[in-house]
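To begin, one chain is listed below as structure tokens, in the form predicted on its own.
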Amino acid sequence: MKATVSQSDLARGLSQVSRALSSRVQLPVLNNVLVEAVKGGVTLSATNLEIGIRTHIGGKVTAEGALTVPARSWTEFVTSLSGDNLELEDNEMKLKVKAGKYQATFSGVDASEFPVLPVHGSAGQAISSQLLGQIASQVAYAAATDESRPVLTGIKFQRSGDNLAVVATDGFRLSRKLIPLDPKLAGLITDLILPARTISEVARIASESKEDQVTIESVIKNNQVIFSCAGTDLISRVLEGNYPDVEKIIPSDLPVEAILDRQEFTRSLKAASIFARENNNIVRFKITDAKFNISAQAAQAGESEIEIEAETTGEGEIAFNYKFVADVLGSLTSERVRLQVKDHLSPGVFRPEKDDSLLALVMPVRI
């Protein structure tokens, strides 16, 4: 291998394949990135297994070859450099680094022993990169974040009559967003579940690059799905499992109804999370005519009371673990959202105002 790329390019592109890296992996080779110098310039690529991210960027290659480097000491070295060209050269399983006067050298393992990531075809269906934004902030923050269910680590994506269903819940909270069902994407993504993090990703990568659309491909031989934006492809595996029928967890009668500024309600609950803290987060929320009323109690610090206007229906009282609350209220936009609530013992609905399209439920707290 033999190669001259930009030192800022290769930063770039170390940065973004290093998201696909983890701290908990078995194989040595997983902590390396692969570097390929190819005809056009460099490929980076890095995996846990679940994820992997690969980025090619332009450059001088007079003469190509492949090896592994480890990610974390060959990012620290090349983002520490300048603007200048980098020099790329390996040898005996050592990767050789050049600009100016800073000379690096890495020893590297051989590029068989990384693993094989499928590379996209010209089958796949593009999607909407403001749609993938709107999943990863409105439904991705609701999926569980502890593997001991890993499928609940995931997003579903599943057909609901004239619309696509994305949904995500950890067991205490879930988030729903009804999308009008593009024929194309049909049998592609639905009854599909994906990690949260890979929308996530995927996301980001089409936000930093400013593409419009986001190509999504599946490969069914390896049980992975392969999103390509700006020179760069994520490819995810598929996450395996039964998910649960939320349709039978979200109340259908809902007889009590307060809408609200947002942004009070937003402020409201931060003032009462200081004493809710040590009070097991516990925030209690009292519907009564035109009023909303959120409280918290903690045994040493005392109590607060917080009165905010709000358009009601019926009354009630209900308690919730606040930062649950706090996570739909961060991912909403709309102006004015609108809580719902059956009964103490059944889930909280949270919607925006005038949109019925997305749906935000959480578990409520015994008192």
The other form holds:
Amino acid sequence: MKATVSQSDLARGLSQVSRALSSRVQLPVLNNVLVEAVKGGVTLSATNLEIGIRTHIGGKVTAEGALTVPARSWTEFVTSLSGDNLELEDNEMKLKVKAGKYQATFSGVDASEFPVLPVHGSAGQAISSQLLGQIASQVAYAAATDESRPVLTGIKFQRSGDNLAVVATDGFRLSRKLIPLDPKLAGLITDLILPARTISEVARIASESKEDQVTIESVIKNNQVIFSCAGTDLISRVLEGNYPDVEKIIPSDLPVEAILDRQEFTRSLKAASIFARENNNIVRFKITDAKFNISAQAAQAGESEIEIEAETTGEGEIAFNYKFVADVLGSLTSERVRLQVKDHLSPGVFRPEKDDSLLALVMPVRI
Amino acid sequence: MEKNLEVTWKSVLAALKLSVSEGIYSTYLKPTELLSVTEVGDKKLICEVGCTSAYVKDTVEKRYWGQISQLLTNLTDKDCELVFRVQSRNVGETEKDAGPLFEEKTVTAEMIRLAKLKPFLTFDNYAVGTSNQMAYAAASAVSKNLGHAYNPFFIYGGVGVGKTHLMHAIGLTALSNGEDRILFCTSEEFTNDLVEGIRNKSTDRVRAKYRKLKLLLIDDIQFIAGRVQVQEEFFHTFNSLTGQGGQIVMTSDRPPGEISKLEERLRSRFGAGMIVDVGAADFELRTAVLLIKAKQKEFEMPIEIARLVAEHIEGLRELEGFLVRLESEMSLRQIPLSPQLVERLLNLSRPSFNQSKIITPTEVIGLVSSYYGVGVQQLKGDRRTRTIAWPRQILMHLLRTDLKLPLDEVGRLIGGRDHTTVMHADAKVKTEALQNPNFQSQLSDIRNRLLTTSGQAG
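Right, the form predicted on its own is done; let's see the coordinates for the form predicted together with its partner chain.
Shown next: the complete complex, the earlier chain at its head.
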């Protein structure tokens, strides 16, 4: 292999594929980046077997070839260089990188050790970057991070009437967004569970590349999907398993309601959290006539009580883990939010004031 | 078969483990499993290997095909062909462990047993009439809003009027609303627990048991009266529970003010929430109760028969007893349900019933006179002091309702009174009977005596 690429392109490419690295892998080659010199440039790939990222950077290739190189040290070296052109050359499982007077040699591992990432087959369907961004910021946070219940680490896409319901839950809170179903996407995307991390990464790649659209393509026999955007591919595993039935736990009868200014709510929640932190993160909300009361107490530290103005219906009291509420508030962008409650044991429902397409459920804490 | 596959695959993996590095083994080989083995002809097997991901499949297929096939051949003594497939092992993960959001709030028999509740004493099975309407409404409010609506909630009333039923219903409703820190006990059990605790020096455990509750249901609280230490312990339990927002429900046969030897501090606390009384069931309510009980026993009872029974039996427990008797009579003697059968059984349980028709007004006047210690002439006279006027009104009520005499006739018998006076007296006694369970029992006592005296006379 012999190739010349620009330092900035390589640095950007490396930082992009590095997102697919995981510290938990046990196979040494998975800590490496696969460098392939092909016609017209260099392809970089990294994977943790859950997701893989592959990106192509343009350059001059005089000899084709492939090698895997330790990702971290190589990335660090490349980013510490100034914006010159870099020469890459391999020699007996070693990669020589040269930029002006800077030179380094990295011990690599043979490219055949590296898992084969699937390549594009069919054309795929376009999906809007903006939509992916919304799913990442409004839904993905509710997915489980702990691997003991694998399906819950995913985001579920399912048909709900004329809409596509995008859902994530970790069993304590849930977020659901309804989006109008694009018939072209319907077959590809309904009844699909993708890791929440996949969506976040795709949204990040899309926003960094400033592309309006991302294509999605399914590799059915491998149980994988490929997202592509501006020369970068993200290959993700599709999660298998029975996703819990979400529709039946969304309560319909919600007699108590408060509509609050989101920023004020967020500020007061933060203030209450000072004491809540010391007491299992519990904050109590009390809804009374035109008032919303947030309180938290800790046996050792003290207590706080904050009253904010609200538009209310009915009266009630409920307690939550403040972190879950903070996550919900962080995911909303509307000026005001609506909190609806059935009783102190049923999940509380949060929505943007004037938008019923987005909904978050949070399990209350018993008081 | 499944087990065999697992064992076979285990030994294949064990052999492979020796020849590869730890990283390769845990990344590529461990996430595989033997899905199925199909026999083709005599000497050939097709083994299907499941891999959790495409990467695993690619790598294993490429590098370990030969080795695996060789190992399987050695193990089975047949030629093994391999087929690889991407199939996650987690397929079929149950929804049960999906977290508290998805937990269904079903009330299990175990939960009911732990709370010491009786599963059939629900609000649905509770017949509501004028005598218990108030208590029912309050109880249902309490069950929906533990610790807030009325705390403590104190129910009193005579024997067999449904106090305990209401209490169980509160517990069961709270249970189905997802609350499981519920305990039903009699004051006797509370006492025994405490005594046991003192004896075993484990009062801490007794305290923990009662003070962590969200809903404590205590039956027949009047029995703690006079026991100093139990009252003291209950006092502290009471304070600690209500302090944490816990709900307390108590029943008694009389209001707190009338429980003698009850400490003043408890008396005042009992009255701090809501005190309701449950009166004796009236005829309509008894009919309804009887129908409900019959339905529970899957016993078809026409409403006429229910009416007939309710007319003659007053206590709710006796109603149930009668139902059992009726049922066994029917099944033992193989006779169908008929008004005649019911009447015969009613007569058996109350032999003097038939003769009630021949009670004379004089007998009634004589009985009321002796019952209240007021002379017959005084009853018929003009004096209107309460000690005389009240028995007189009761007398008019009895003549009117039990003997079914016309208003004028009653007036004539009691010293030539106007028929409006009789109407007023009748109405007054009826209201009092509804509002005051003690008076109600007094009234039925008089009626019983009427029947027995006339029985003896006949």
